[in-house]
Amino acid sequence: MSIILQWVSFWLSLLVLPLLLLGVIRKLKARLQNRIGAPITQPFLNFFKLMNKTETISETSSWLFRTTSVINLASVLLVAFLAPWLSYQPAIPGDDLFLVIYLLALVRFFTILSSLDTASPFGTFSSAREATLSLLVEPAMVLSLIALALSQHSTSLSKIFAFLPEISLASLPLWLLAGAGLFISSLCELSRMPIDDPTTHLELTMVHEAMIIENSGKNLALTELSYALRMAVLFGLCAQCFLHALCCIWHPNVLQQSLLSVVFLFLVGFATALVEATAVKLPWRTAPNFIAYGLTMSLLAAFVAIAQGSLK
């Protein structure tokens, strides 16, 4: 695939999937929950509708408020570039492990700044459970990459999830510990359930949801918008993961990961709209026991790794 095709492919993914991926979530949850629901497009139609809607901006906030938006979409957007979350992405230099965590983790710091700049009484307790989620999620999210970056001896995503002429069978433990581990720290990382239900209207059990109910137009626009491309990065690690998984049995060739890459991508979406049909919202003080699956599989991928480079 040329370069140029490449990049073309990649921004057309990058304005499409995001918002496809969060409206095939919502439909296949309400199907699976004997629902109609809204149509596949409806995000990009609330989109469109917020950027052409006035804002109610609370007295109390400051210049922070208004630029949280623009900071996060900007911050996630350098991570969409440097994460290799489809195969056909084209490198950059400097795609880091740990400056894509810092990136996510600069997101999750100016959302909670946001919500505390406006003083209201449910965006400072969402603020607190948030900072209390990165805390727990966190090591396991680190820790799923930094086994795979032991197998690949570097830090640098594109070499990590490059797809080599021939993956090894005994790498495919690795990858599924990986990829496991990347999806349950995903959907704490997102605020998704069994942590928290984004379709809930009771402030009070919400986090995601109470730290940007200030939000409204074209703030509350961004806001979605950057979310849902979070929503794609992370998702798409983990589909990669799962990708690498397959390619140790059978190995595509490049057009056949370029496709792959998209469609595991929406099968991931299928799991999340699986577990949320399925499940219901955990106690706040029974979060971290679901928590630490996550970093149990991400302990057992760096015991894998660390296994596999000893025996070389």
Second form
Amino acid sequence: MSIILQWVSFWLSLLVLPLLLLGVIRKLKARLQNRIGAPITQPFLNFFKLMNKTETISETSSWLFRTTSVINLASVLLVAFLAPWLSYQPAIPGDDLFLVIYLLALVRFFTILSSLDTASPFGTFSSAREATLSLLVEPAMVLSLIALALSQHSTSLSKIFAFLPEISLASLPLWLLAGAGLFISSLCELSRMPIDDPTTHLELTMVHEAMIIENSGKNLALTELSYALRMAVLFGLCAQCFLHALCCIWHPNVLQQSLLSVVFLFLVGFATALVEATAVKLPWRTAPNFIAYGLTMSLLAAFVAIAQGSLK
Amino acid sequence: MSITLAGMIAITAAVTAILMVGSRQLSMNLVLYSVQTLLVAGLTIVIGIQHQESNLFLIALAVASIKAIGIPRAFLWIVKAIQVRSDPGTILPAPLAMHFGIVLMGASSLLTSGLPVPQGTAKISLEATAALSLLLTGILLMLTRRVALSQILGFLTIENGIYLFALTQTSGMPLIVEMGILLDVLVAVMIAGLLLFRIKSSFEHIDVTQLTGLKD
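Following the display of the form predicted on its own, present the structure of the form predicted together with the partner chain.
Complete assembly follows, chain above in first position.
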């Protein structure tokens, strides 16, 4: 009975949460900047509007351009099933952390390919930027998850993020540091504010938006959906880290955990909106300095994990 | 050995020192230094409660008022007065220096595990790791910085490390010795602050890498 309930609630969350999170972040950002902002349901409306529009495709682009959005959505869906971004998610065998990381890298690879395929000048320079960023962000993201894997002696994500009853105060710094490292690197991975402005359309500053500038209609709808899903998964993993940090102090029951994981997901979204409303976009040359803080947090988490292992 | 509250506070102080290496804004560095010293003062209180020594509370009060509030405020005033906001840094860029600081933290953890300890105490002490890490991070800060003010901050971080080591590894320092050290630090910082003004007024900059030749 409980496994059916898990699947039903997971499917419902998978359908609703990603686009809702996107809408909530946009709304919060607007409110923090003293604007009224679009309604929270705007991403859903946009999705259906784009699905009904006709598509414009450049004559020079190949089959790759249209296939990319489908491949991306499929890989992100697989990641969403594998990575435990909600505490009530049913476990699936084969949820290795390296598989998840490199499925996300595959998404980026195909996005870069399709933006090069359109032969638009924006696509070329933005894909070069995206490739540079991925080079900088990947160590931080992998290391923060490896630090957690070290402490649990397993690379299976469902084992890393399992709620152990004997979790104690000693693992609080590890979860906090890993969560902070993951949050900073997901801000870059998702091309959010300090690295890339998701709302700008000034071609010299944008990274992610310039890569999908040629997409339209259904293609754009699927791209936006996979972006929202990717954001929900990555922010969900951060939220799980912070939820585990809370569990070091207070032990909630299963129902409370499920509710808290959704609440924490939106809290991470609120933190993102706060960063976006207050921070300015960094110049391209100082972006590595920001990402270095993510790597610092991950390195510290790894240090704590190793030190705890040797103290036992 | 489990992770204690004192160990966690000490490690947090060491982490703020590493973040100091990563930030090139002088005012940010001063705030981080203030937080670091407040943590050290808090640690003094925790150890004072554990060992039931009331003179440690007095030392904590002196450390917090002089080193955590007095010195950073004076330096903030100097930063405003001499109009130098950030540190261009030397060869090693700030983010890389920060990562190197974490490597040094790991190295100090290895070093302290080989340290001879008195009978009956725990094998590896997180406090000793943090103290040694503070010391090495202070040296790193002095090596990777160009502006004279950062050199003083590096020196103060080293001093924090030595203080932390003495506090956690010995059974307790006499009040009079600690007060003497605090007075020395205060005088050294005042003289260094005065020197900063003199260097700025006679050379128009406080860049220590350019202070190698003699001037007639």
